[in-house]
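Next up is one chain by itself, shown in structure tokens, the form predicted on its own.
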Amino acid sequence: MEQTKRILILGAGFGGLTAANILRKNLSNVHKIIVIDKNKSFMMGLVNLWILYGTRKLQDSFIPLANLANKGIEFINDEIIEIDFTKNSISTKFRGKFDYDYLIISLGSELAPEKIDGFIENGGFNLYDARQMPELRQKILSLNKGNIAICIADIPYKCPPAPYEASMLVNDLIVKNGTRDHINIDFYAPSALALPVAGPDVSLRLVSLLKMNNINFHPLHKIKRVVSNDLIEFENGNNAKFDLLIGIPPHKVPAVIRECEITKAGDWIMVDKFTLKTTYDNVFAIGDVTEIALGGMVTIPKAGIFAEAQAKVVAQEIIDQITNTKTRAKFDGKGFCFMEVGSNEAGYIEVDLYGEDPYTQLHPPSRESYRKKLDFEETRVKNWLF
């Protein structure tokens, strides 16, 4: 008789969500297969900028996880609070504690725009925070003349692309509109490259395109404080005046993840690079709580469509012990992802950051792309939570 099995997904995002499907499919109902998020609803991290532009409504973008139970695969809806690895458990706010035979950690990265001194006093939108998007929307809208600051505070942060995506499109906003001409959009990053993983070549390219939109770059321009609801001082000693602040916040780590011995100093969760397993049996990380270092200062970026690759690697490892097979996956460092920049178009670029020659490519914008970037979100979030 099949010994049964638990296994504990923590988070519900994409990694969470693609694992649990593809162990459900693979393993027999002799296992248990949990996933716990502190959330009721999933919502992908793209729809944030479809409600800034006016695409999609935020009250008509929140799936309940609880159709996970439709699938076979039990849902509870808790925080997580503590996790013992020597015990093989972990304990949540209200249900209490859960032993696990394998546990995969995806609970992704925590905003916090409270780290910038200012910016929540003085008026600024954190642009990963889906409830703030309609309001933005109106206020970008209602902007007849000034200057729109878009400022990314630190780095790691979520898919990478997506603050230059936003400028794009809130630059399109404001051309349809009508109030283009009399309001300036102004960039500032941290870093000298706009997209520092992608490289010199790419990052020129998504300057280019900056640009050809009339939206200033402003490199190496790491936000220091917001003095008051119109300037911004930033660490090199410049001074930045706005009508209208988008900030797209520090990340940080999960509390009960800073709490436990998985990582060091409150650190990301450090992994191995092909197989996603920590230094405790049967215990793996994925997605955006972990770190995978490329040399240098360069990482994995922090993407959905990594934490889902990863999810694959680690679902079949899970697969290959508890059904007693071999097939050695191995996470391959590709990725991709789509860059909208309005009117119906986006751009596209994908990677390869493990091959022996690595590489990034800037496909120029097409309504190909922004078809397929529509079809990406659908399909998941059919197979997922349907």
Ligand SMILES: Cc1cc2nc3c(=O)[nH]c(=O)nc-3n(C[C@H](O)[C@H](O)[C@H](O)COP(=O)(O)OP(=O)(O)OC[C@H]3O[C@@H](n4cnc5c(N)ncnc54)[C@H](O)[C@@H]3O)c2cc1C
Contents of the next structure:
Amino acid sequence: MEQTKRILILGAGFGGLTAANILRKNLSNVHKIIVIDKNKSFMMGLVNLWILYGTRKLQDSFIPLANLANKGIEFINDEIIEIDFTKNSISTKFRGKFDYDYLIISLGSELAPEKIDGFIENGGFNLYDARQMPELRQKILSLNKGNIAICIADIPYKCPPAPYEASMLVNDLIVKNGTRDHINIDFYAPSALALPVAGPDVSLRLVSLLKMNNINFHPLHKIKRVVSNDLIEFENGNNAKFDLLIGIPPHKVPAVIRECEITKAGDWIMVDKFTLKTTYDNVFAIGDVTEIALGGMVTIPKAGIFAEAQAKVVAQEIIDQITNTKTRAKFDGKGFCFMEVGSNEAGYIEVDLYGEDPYTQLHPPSRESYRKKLDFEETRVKNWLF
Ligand SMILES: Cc1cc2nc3c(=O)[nH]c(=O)nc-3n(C[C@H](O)[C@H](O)[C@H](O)COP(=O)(O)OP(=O)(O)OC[C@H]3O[C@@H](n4cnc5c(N)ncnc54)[C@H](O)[C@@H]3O)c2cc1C
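The form predicted together with this ligand, contrasted with the form predicted on its own above:
After this comes the whole thing, all chains and molecules, with the earlier chain placed first.
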């Protein structure tokens, strides 16, 4: 008889849900697959922008993680507070200890708007917090004149193209609202290039797209503090006036990982770039909680498409070990992303980051890419949770 293996998956996001489903489909029911998340429901990050743009309602966006039980995957709704790699166990706030034979850490990243001095106090909106989107949308629609400032606070942040996408959706929203002629949109980025990971060509094409939409791009503008409810100060000494401030806050490693020995003083988890193995036996880390260096200051972007690809590799490795097969799957550094611009059109960015000559390409906005983006969310949610 097969010996039961317990696979614990920490985090029911993009990576965790992909891994859980592949494992369940390929392993016999003798083996336990347990997913733990502090949230009761799943919502894909890109849905934030649909709520902002008005094509989705916040209340329609959450899918219960309890659905996993219908697929033979155990779901525990609890907060992970400790990982003990020496005893192969983790602890949660309410349900106590869980042992594992295999551990997949897919805990994503935490947002830290409090790290920007004055941001919360002076009414800054966090673009990456879905619950703030309905109010932000109302504020945008009720603004008759003035300046909208969109600021990326720091690098790395999730889905590098998303803030640019948001700026174009805001533009489209106020064009349709009839207020665009009286509102400036200014985009502030801390880096010299719009998308450092995509390189200069794609970044320049993106900046042209912003220009075509009358969005002013300000590179090398890292926010220092929000001085008052209408003034930002940047580290380069410049100031900017705003009527509405939209920020992408700094990201940090989840608290439970910050406090355990797998990272060095709170850094992202380092993993093997092909296998996602950590330094501990049978412990893998995938997605936003990891850092995979690509040379220079560039790392694998924090994006669902990469968390998903890495989850496939790790799930296959665990299946191989349990079933005694040898697929030797490897993460290939390839990914893509849609960049919506409004009016049912989206651009499409393709990357191959492990190639000898890393390849990136920005395809111009089209209706076909927009349809593919809708399908991207729908099919994944269906496969993972129904
Ligand atoms: C506005 C926006 C647009 C985006 N657009 C795209 C896009 O178009 N394409 C794309 O590929 N990516 C996109 N992303 C990025 C994508 O959402 C993330 O990169 C992806 O979710 C990362 O997956 P993950 O599994 O690593 O982490 P997550 O999906 O963040 O999952 C982590 C999970 O861990 C849980 N967790 C954390 N700590 C604990 C704890 N202590 N105890 C219990 N549970 C815990 C969290 O609740 C969470 O559910 C977008 C993100 C945003 C915000």
